[in-house]
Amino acid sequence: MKICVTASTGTIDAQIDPRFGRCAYFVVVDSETMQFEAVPNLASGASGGAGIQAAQAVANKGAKVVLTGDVGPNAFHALSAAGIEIVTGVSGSVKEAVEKFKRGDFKKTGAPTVGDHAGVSKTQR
């Protein structure tokens, strides 16, 4: 299964990206064998819609979980409608997070946890 993890940087040992819609890269892993691949997240300086450009862009890759510190309502939508399911309140490494997943240490985010534009600077809006 493919497992979408936000980010810092383009590694697995990379510090998770509390930000989900603005984080610096998508670490997509494959649970079974712990190959990945990183993807810039190409919508973190967007605007307007980062969340919903950001889970169109893990969605394309196939994921069917995304293990975050937090989701704001448009990309928690986005993400639902595309089948993915969420996970929030992740930190540590990618690494550790995919582990800590596969042992099933983590619970289903059912709701946004954070407001609109919550990953945004004052300076982007």
Given for the second form:
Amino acid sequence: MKICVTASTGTIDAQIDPRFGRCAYFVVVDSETMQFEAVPNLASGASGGAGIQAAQAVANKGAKVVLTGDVGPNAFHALSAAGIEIVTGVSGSVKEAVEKFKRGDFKKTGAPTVGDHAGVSKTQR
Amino acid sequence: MIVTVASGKGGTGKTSVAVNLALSIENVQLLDCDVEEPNAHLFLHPELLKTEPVYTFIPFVNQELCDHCGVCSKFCQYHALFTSPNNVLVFPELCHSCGGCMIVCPKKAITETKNRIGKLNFCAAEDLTLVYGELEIGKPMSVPIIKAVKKQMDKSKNVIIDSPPGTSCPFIETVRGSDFCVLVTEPTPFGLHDLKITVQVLRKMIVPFGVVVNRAGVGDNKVYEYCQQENIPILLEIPYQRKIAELYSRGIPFSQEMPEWTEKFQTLYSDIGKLVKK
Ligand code: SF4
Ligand code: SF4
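What would the structure be for the form predicted in complex with the partner chain, given that what you showed me was the form predicted on its own?
The next block holds the full complex; its first chain is the one shown before.
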């Protein structure tokens, strides 16, 4: 199964980047083999709709689970529609997160955890 | 003549200036384009004649024709569409109604549907007509409403427009096409800061403008110095007076109770007329 983790760099040892739509990279990990692919998040600088653009990228990669810090309402809606399980409040490294997930340490998030535009600094808006 | 009354920030008395000016001259149509917080009607207590909904067009995806190819969501530069393996989601608040997704969909699965974003209110207060737009709560789309308000413009009248504060898209949409822009400012460092930004925008747009200093006497001389340096006419000063402030807080346009101000606003309007002709 493919697990997508939002990360600050494109490696499996990278720290988790907590902002789903604005993270630097998606590290997509195959939970059986621990092989991974790093996908730069093209939405990280988008002026609007970053959450949806990011969700689309993740869905296109065939991920079934997203491990991240926070997710906004649009991204939450989109990911859920694509049948992707969302886990928020995750920290540490990508590898640790995936291992914890495999052990069943996480529970699924049932609602968006931040409001609109939460990952955008005032000056960007 | 079309005159927009604007200010770099909210709370400078912009609406008060627009309303007092409108009441002091004849044959006026007042357009309140401050659609996020329309309040000219609160000073005028007009009779509401009718309301009209304002729509934008957003895509509607026929899920039976759609094969989830993702062409539409890839195309949409506003990221208003999301393709999942079993349907396409539309995010109306991000859609700019460009219609592109309809054209690019290889299955012709997309048609348009109406998305209500607010309404227009048509009002009358004696011989003054007022049109104001109102944005529905939670719809971040003031520009289409401003456009709808401006469409109601009656050029046979003296048109006065109350602009949204600030200098971003809503202000630019409002002031576009005006013969003149009145900038209401306070003589304070904040007022000056916002005034400078607005002046830059108006110079780029080539809309002539002048300044009305509200609450004159509260701050310093910097606004005056700046206007002199930049050759910007100061058209009127409204002093910081208890009576004016009191009338304002009771929702009464002060020129109604202080007739000398009706004359001052008439002079303001004829001065603007002269500047426009120049
Ligand atoms: S382009 Fe048309 S067919 Fe393809 S996903 Fe979009 S709506 Fe469906
Ligand atoms: S109409 Fe334009 S902005 Fe709206 S969803 Fe389609 S492509 Fe995107």
